[in-house]
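Presented below, as structure tokens, is a lone chain in the form predicted alone.
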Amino acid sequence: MIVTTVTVRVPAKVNLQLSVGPVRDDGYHDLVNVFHAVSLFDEVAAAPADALSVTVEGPAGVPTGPDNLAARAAALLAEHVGRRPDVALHIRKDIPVAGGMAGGSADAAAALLACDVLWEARLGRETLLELAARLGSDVPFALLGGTAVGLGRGERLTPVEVTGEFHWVFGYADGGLSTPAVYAECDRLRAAGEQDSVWPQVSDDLMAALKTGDAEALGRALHNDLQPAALSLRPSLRDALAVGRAAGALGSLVSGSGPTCAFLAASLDHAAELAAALNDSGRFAAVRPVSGPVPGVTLV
């Protein structure tokens, strides 16, 4: 059977808990990262070609050269299986660029699966997860999906039991925030004594809320150690978060390194009401209601 094009769908994520430990000797931080995949998707199509190339459909600002994370994923997989990375990758983006929702990492995970199928490599899930971890801390979760605790740099994953479905509204800010810049600001705030640095632990309250499907308890348990740094770099996010709380969100936080804001709703109807209030506020470039958890990379 000759495969001509393989298309893979991959979700965005929100960090329900992002606890950041002190800087390690290698410059990274130990993390407790509770990932939650949501119904906002990119698609990556892989087709045979004479050389590796990337094209992007959607928001501006995505690199199309060899530094594109999806291109790096294809090159890494090709090296692993001993072949040339002759593939044309087309990325159809709906996940915000530099929005704290791991859109680039999601595209890398999608490229790994798409090229694995296109080249009939038939690598197992564990091998793909190992390759994903070499590409970045958020890439393995995009393969896994659902809800999971990530330890180390976030790449050591354990699935989490979740009851039911949670409804969210994401508010997109204009422009992005650089993840390295946000971590650097977090380190600066801690060095200046403006933010505590403690050894990260998984939140028992968060785990209990997910297991029982208690949205109100989940809203109270949401936590992001990078939020003060994101607010320091983008002070307007304080007002954006306040709008969601005033509109009745059960919980709110900056997603990952930001600047996307995530608001937890009580129900599907409440999410629609919350989205309307956020739209009317004029604080956001765009507003999207979503739900989670959803599966990771999926063949279309």
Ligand code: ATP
Given for the second form:
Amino acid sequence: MIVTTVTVRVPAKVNLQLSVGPVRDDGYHDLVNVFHAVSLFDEVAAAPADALSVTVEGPAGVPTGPDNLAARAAALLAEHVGRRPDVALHIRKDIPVAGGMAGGSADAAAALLACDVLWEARLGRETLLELAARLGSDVPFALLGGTAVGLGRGERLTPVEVTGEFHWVFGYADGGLSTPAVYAECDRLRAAGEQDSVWPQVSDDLMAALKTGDAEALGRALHNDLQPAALSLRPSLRDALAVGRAAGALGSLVSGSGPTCAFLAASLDHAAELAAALNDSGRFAAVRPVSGPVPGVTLV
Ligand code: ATP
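Show the same protein again, this time as the form predicted together with the named molecule rather than the form predicted alone.
All chains and molecules follow, beginning with the one already shown.
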């Protein structure tokens, strides 16, 4: 059978808990990272070609050369199976770029699955997860989806039991924040004694809220150690978060390294009301209601 194009859909993530430990000898931080996949998707299509190429449809600021994380994923998979990475990747981006929602990592995970299918490599989930971890700490979760605790650099994943569905509204900012710059600011704030650094632990309150499907308890348990650093680099986020709280969000936080803000709603109707209030505030470049958890990479 001649396969022409394989298309894969992949979700964005928000971190329900992001606890950052002290810097390790290798320069990384030990993390407790509770990932939650939400219904905001990129699509990656892989088609046979003479050489590796990437085209991007959507926002500006995404590299189309070998630096693109999807291209790196295709090259790594090709090397692993001993073939040339002769594939044309087309990325339709809906996940904000440098928004703290792991869009690049999502595209890498999508490219791994798309090339695995296109090249009939059939590597299986464990091998794909291993290759994903080599591409970046957030890539394995994009394969898995749902809700999961990530330990180590975030790549050692355990799925979390969740009852029901949660409704969120995301507020996008104009322009992104660089993840390494936010971690560096977190280290600086800690060295200056402005933020404590404690050994990270999975939050029992968060796990209980997810298990029982209690949105109010989830709202209270949301936590992001990178938020002070993101607010320090982008002070306008403070007011942006306050707008959501004033409009009745059950919880609010900066998503990952920011600058996207995530607001938890009580229901689908409440998410629509919250989205309207956030839009009216004029503090966000765009506002998107979404739900989670959703599955990870999926063939379209
Ligand atoms: P994270 O939440 O994992 O910290 P992020 O969502 O803040 O990441 P990304 O959108 O993943 O950030 O992109 C960060 C940078 O990576 C971009 O500014 C861009 O230069 C580069 N990049 C490489 N490949 C991609 C891709 N496929 N999509 C988006 N950005 C990419």
